[in-house]
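Only one chain is included here, represented as structure tokens and corresponding to the form predicted alone.
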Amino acid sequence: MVSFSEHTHARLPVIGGPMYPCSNIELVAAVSDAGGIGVVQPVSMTFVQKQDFREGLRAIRKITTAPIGMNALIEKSSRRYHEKMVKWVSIALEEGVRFFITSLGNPAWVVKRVEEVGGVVYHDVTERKWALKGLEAGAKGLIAVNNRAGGHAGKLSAEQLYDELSDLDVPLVCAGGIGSEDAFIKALSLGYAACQLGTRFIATEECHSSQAYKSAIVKATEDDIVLSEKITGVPVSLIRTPYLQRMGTKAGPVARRLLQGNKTKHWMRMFYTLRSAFQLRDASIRQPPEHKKIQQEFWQAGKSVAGIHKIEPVADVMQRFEAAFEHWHRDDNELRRK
């Protein structure tokens, strides 16, 4: 089997998760920097950081020479968007980008545009079955999303994850709940190749979200993370604020009929993720004056927030899990040797 850090190049078993809208060119090049591999979330970079997507990459490559990502988000309820992820992708192989990570379809036309210059694709499951889809369209490891993760969370715990998915021969990446170097041993503790920081990278000096998002985060315990169906239509996990109990988190009755119909469910994801992409991105950038209340406390986080306690840089956090990972990698190695 290959390795993750063959397949990544990253002196580091750590990914930078893609979010919407926290990854910014920063963010992404920090991480990347610190050792790790940051992943680019393109609608983040073009819709919320108004940047070009090429001069973006550029953008990265001028702060840090170290390998990077994508995430494609290959869903085709919209045709223009699906071409926007097409061309997308193209720039991104033009610009070196050789790490894809494919989200919410079939991976196929990106595992091959990808392999034919020598990349690699990584596909987001949360079950076996997408995980034997994903591996069948080409995907060469899996992010296995766990309960305990931001934004799209699986049902199944990282334990029960990796019992299903251990067995097919690939690089498994733990995502969710790893807040902590403790929780980022712990999984690779358990057989995953590395582990996917999505929260934990949200809380840094790097990242563009509102002081109000990343304090949220700092003050947050496990228990204050909720799943909202009203985002795109399945769950997503959100820190609960008073916003979001007004809000409430189930669809509604018609809404919940169309999300169920095979011809009307895909609209209606389409129509929830437009209009809370608006709501995404609004409360997470904005810097209101200290004596004005956000109205809008609509913030997506995991599990992870019980083991963040501050804003740091990401070099920071990183060296931290480094200097853990080199522990255990070396406590590891002599009991193999025993």
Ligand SMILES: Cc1cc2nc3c(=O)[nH]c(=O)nc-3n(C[C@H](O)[C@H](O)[C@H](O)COP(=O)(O)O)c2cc1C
Given for the second form:
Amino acid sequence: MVSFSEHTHARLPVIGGPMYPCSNIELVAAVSDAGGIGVVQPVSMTFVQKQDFREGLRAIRKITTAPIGMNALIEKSSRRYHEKMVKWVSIALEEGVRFFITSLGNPAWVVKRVEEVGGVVYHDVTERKWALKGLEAGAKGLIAVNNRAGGHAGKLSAEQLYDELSDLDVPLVCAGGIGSEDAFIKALSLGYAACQLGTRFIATEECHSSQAYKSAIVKATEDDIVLSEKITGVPVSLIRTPYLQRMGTKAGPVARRLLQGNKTKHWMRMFYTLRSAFQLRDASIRQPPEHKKIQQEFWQAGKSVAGIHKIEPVADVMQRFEAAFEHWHRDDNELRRK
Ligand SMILES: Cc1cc2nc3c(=O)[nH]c(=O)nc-3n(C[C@H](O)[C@H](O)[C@H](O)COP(=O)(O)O)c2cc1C
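Mind giving me the form predicted together with the ligand, seeing as the form predicted alone was just shown?
Next comes the full complex, and the chain you just saw is listed first.
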């Protein structure tokens, strides 16, 4: 099996997970520069950070020459969005990106484009059924999204997901619940090839999210993380706030019916995508004026909050992870020699 490090050329088995709206240029660059691989989220770069996509990739290159990745959310909820994604993939390839993470739809067209230039695609999955489809389409590794993840969480625990996928003979990346180096080593000890972190990297100096959002992550315990269908129609992990409690977490009966209908579900998803794009951007990035604070407390985070105790530079987080990894790697090698 080709390893994670051979696929990504990252020194450490850590992915800075793509995050709408929290992945900014400086954050992606910092994760790669510290030995992991930062993954660009193109909608964050163009819509939130208001950067031309090619210029944004070049701006990362000015900070670091270490490898980076790109996230392609490939659900075809609108033709215009799909055409944009095709263009972003082309630009990323032209600018030298060789690692891609696909989410939602069939990754075959991305795989075809990326493999032509010797790159590799990993596919996001929450269960075996999607893993088989992704591999059939040519993905070379899987991002196993578990029930502790920030963003769209899975249903299975990291252990259950590993059991479901470990015979597939590709690198498995644990996504969800990794806030501390202890959780990182636990996932590697289970057999995961690497970990993808989202929430941990929001609470860093390089992330442009608001101070209030970062502090809420530091203060939250895992019991404060709730799943809400109100944003995208499918469960998203959020920090419980008074605002969220007032809104409730379930999609209404009409929305639910539309989301299930064969004809209406794509339209409904597009509606949610557009609405959530604005809501999440405004809640996460801008510091709200004092009188609007309550309305803006709408923050995505996973149960990894349990291991996050400080807002700090990415390099400090990564140094701790690197030290823990080297220690574990040494012990692991010694055990094997005995
Ligand atoms: C705020 C936020 C936004 C996210 N947006 C995306 C996204 O646009 N695309 C994607 O593939 N994953 C997205 N994710 C998932 C992350 O890449 C990663 O898999 C997840 O955060 C791992 O769980 P953790 O937050 O417990 O570390 C998002 C996660 C968070 C917290």
